[in-house]
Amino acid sequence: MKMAELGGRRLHYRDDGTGAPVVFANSLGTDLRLWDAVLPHLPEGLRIIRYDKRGHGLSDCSKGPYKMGELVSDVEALLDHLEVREAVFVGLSIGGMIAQGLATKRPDLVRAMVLSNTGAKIGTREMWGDRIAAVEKGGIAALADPILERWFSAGFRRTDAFHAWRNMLLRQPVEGYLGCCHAIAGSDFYATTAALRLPTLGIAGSEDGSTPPDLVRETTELVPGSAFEILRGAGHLPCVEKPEDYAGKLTAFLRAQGHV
């Protein structure tokens, strides 16, 4: 385990191999393990770095309300820290949101990035503003089953794999969990990210009833010569769902960019 000190705050991160580095950032209420079933499907020759948000997994857990903007300075301290330029980035729901705000802050980091299950605004502030007021009054499992129908496909949740992922939504911080809601709330990145030009891939799943496909096609096709591609049978975490598929998806991108 890595913690990188940046400026009073902690982030839990990884750093794998050597070459071309690929950054990962995670969904709300998941933690750097959501990747686990990709990496081994992909090519050799990569730099893999995955990290705990502010908020979640093992990363320090201070209060909020969070900023996206926060969130954003975070990952961007964590790549000063690295000494890490020029990466892919592969963001899903708000990490989605995190990668969009952080090609804009700061391109030479960002040479190319994957918008996965995101959105350049996902959901209303009076939306936000209802799953907040209901955590509040019964932590993250007053609405544990519906946020995991809209995460996961019919199928999958009747494996025995979909209880681990139960356990890893209900144990994250409330008050992390909350902070990040928050910040999604406040986020709208129509107008910058329609004034990005770097290279871009859409992933959605066909099941995903938190980033509908639609959602996800409309904001990656603010990115002029974008690509976009539907995982079908999947829903908002089609890396757990469909590993083999969206590996390939994200390798085939990988090398249309040459940082394989």
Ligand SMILES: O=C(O)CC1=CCC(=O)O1
Given for the second form:
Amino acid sequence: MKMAELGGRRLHYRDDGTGAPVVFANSLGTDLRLWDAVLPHLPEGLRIIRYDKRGHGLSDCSKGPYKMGELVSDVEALLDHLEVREAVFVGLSIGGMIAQGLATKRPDLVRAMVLSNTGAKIGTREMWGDRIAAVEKGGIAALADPILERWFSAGFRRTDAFHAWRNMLLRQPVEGYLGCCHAIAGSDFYATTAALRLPTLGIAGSEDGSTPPDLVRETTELVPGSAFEILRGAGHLPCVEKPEDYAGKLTAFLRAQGHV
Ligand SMILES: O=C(O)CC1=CCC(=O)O1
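Would you mind generating the form predicted together with this ligand now that we have the form predicted alone?
Time for the whole complex; same chain goes first.
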């Protein structure tokens, strides 16, 4: 179990393997176990860094609301602490927004990025305001069913594994969840991501009800020369539903960059 003390805040992370660094950033309401099923399918020779963003998993849960800039600064400080440079940064959903912010702020840290199930902007201020109000009133349980319908395809929702992800969402600290909802509501990366020049792969899930394929494609295409892949039969978390396929797309991208 590793905790980094970063100027008064502690982030929980994992740092496994040696070689070229790949950093993974999770979505809203999930922790670093999001990537568990993908990692065994990745090639040797990688240093795999995963972390829990603030208010999630085993990281400190500071009082919200959070700003996207704070979430970007957190992982920037973590990577400086770990002396990581030139990583491939894989970000899913809010993690993909963090990827876009970090690539803009610290191009020395990010040599290529994977924008998975994300957008330059996700939803509207009104939509996030409604979600925040509903969670403040009834807790995450009040919205768990519709959230999980967007996260997973109907087939996956009939599996035993589905209930573990449901429990992860329900055990998520409300303060951290709401803090990140505020950060997403206030973020729009269209202009800054369009100015980025780095190898970029977009990954979408055909059944994703949160960040549909068209949004992921539109976001990815902001970066000239980017590639885009759809994983069929997967919702918002294709790394959970289709881990081998997800790892295959990621590995092909890493190889194309000469990262492995
Ligand atoms: O909870 C959702 O609807 C999915 C989601 C949006 C941003 C994020 O990180 O997850």
